[in-house]
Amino acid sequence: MDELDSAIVRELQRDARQSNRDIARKVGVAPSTCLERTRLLRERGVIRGYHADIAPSALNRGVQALVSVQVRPLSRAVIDAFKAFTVGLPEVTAVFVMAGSDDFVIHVGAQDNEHLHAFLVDRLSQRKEIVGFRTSIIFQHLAKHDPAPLPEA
């Protein structure tokens, strides 16, 4: 990405709902140039989508947790099957495949502690490939929606 691409991305991170014309004005180019650059950023996979940031409580997800999971045997087939299983669960908001002592970290949202406990006991613990899991309740979640690019290595 060059400086113009970075400027366009920064503006979209700040507010993805602003018009192309507004972004073009803020980054100092013609709207047609901005539109073409944005299209190319989408095609190259730099821009992967536009999302609304919804309060979890509005989605009846008042309790959130990170569940660290260990699976065995550790093979591509087991990893792929477990990813597909977890991402299909309505309580799951994100799945991370990890290196280290945990193989996965799953971000889960539930109505309350009882529903979280039921999810863990009735759904997750029933999987034969899971050899252990640990749950951490999230008290606060702060997200940085406009990270700046890091310098090249």
Contents of the next structure:
Protein chains: 2
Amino acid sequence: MDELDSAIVRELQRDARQSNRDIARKVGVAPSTCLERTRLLRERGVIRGYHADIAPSALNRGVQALVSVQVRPLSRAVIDAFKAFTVGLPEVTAVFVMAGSDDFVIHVGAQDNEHLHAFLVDRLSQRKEIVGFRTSIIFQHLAKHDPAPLPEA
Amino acid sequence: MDELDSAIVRELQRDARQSNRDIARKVGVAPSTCLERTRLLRERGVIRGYHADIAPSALNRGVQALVSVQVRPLSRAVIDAFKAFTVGLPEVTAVFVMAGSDDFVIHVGAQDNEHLHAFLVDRLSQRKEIVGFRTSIIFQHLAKHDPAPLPEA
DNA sequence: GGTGAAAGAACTAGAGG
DNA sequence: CCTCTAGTTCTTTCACC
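Having seen the form predicted alone, the form predicted in complex with another copy of the chain:
What follows is the entire complex, opening with the chain shown before.
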């Protein structure tokens, strides 16, 4: 991860669909160099993928919420099973495994409040390992799609 | 948003860097048709952007946390100012404005626990509008980069 | 590592169904 | 809305530095 790698990563974070040629020009190297760097970044797992960012309402997910969940017993088997279960649900867009008073935080999207409620009481609360959960509606979600690298230490 | 639009969106969610030609072939239309559909999806705001997904550790963000924050008074001025402040901090990767007992949930990444602690006590807690916050470390973060469209109702 | 050139592929606009 | 075509641009490889 030298300066050149960082510059390429930054460009791909900003716009993953710009041409290799454009990126090369912006970062000041030949297109072939840029292409090879990008290939290596991908191979090393620095770049994990390229994804279109879609407006949630276009996916009929106009209502979003964070659900904090506590499960028991807190064993690996229970954690892994619950994680796999939640990730598999279509309404779930992200799962955080947490330290602290909440064991999971689940990011959920639904068509409306009614569907969200149905999801919570019909799907989620079916799970026997859940000993408690708390749902908070998201009014606004600002995501930084191009977080800068922090200084090394 | 007909079936064709959805199919194109799905492909771009999965891999935003595949060629228009490949997407056209997969969804079963001519490349020019696919290109025009994609242009319109972008214009309509359905597609908000294309971003590389970068491994947090490569950005020196090996430690991640969710910080729940309560601010007072809960006026628009205070909310907007706090939101702008947090989004501007380099450690912050996402900000959720919430309904419920927490007013904000902030997704933070730092080099290590020490830097995270310094961020919380030196930066965040400087803000006078904060009346309380709670930090939870993220052990694992599974994001679904290709959420499927939910049924219309 | 990086570069430059060259073959092959993709993008994009425009005419036409 | 879709297809076909053609000019332009981009990707990708490879010999060389």
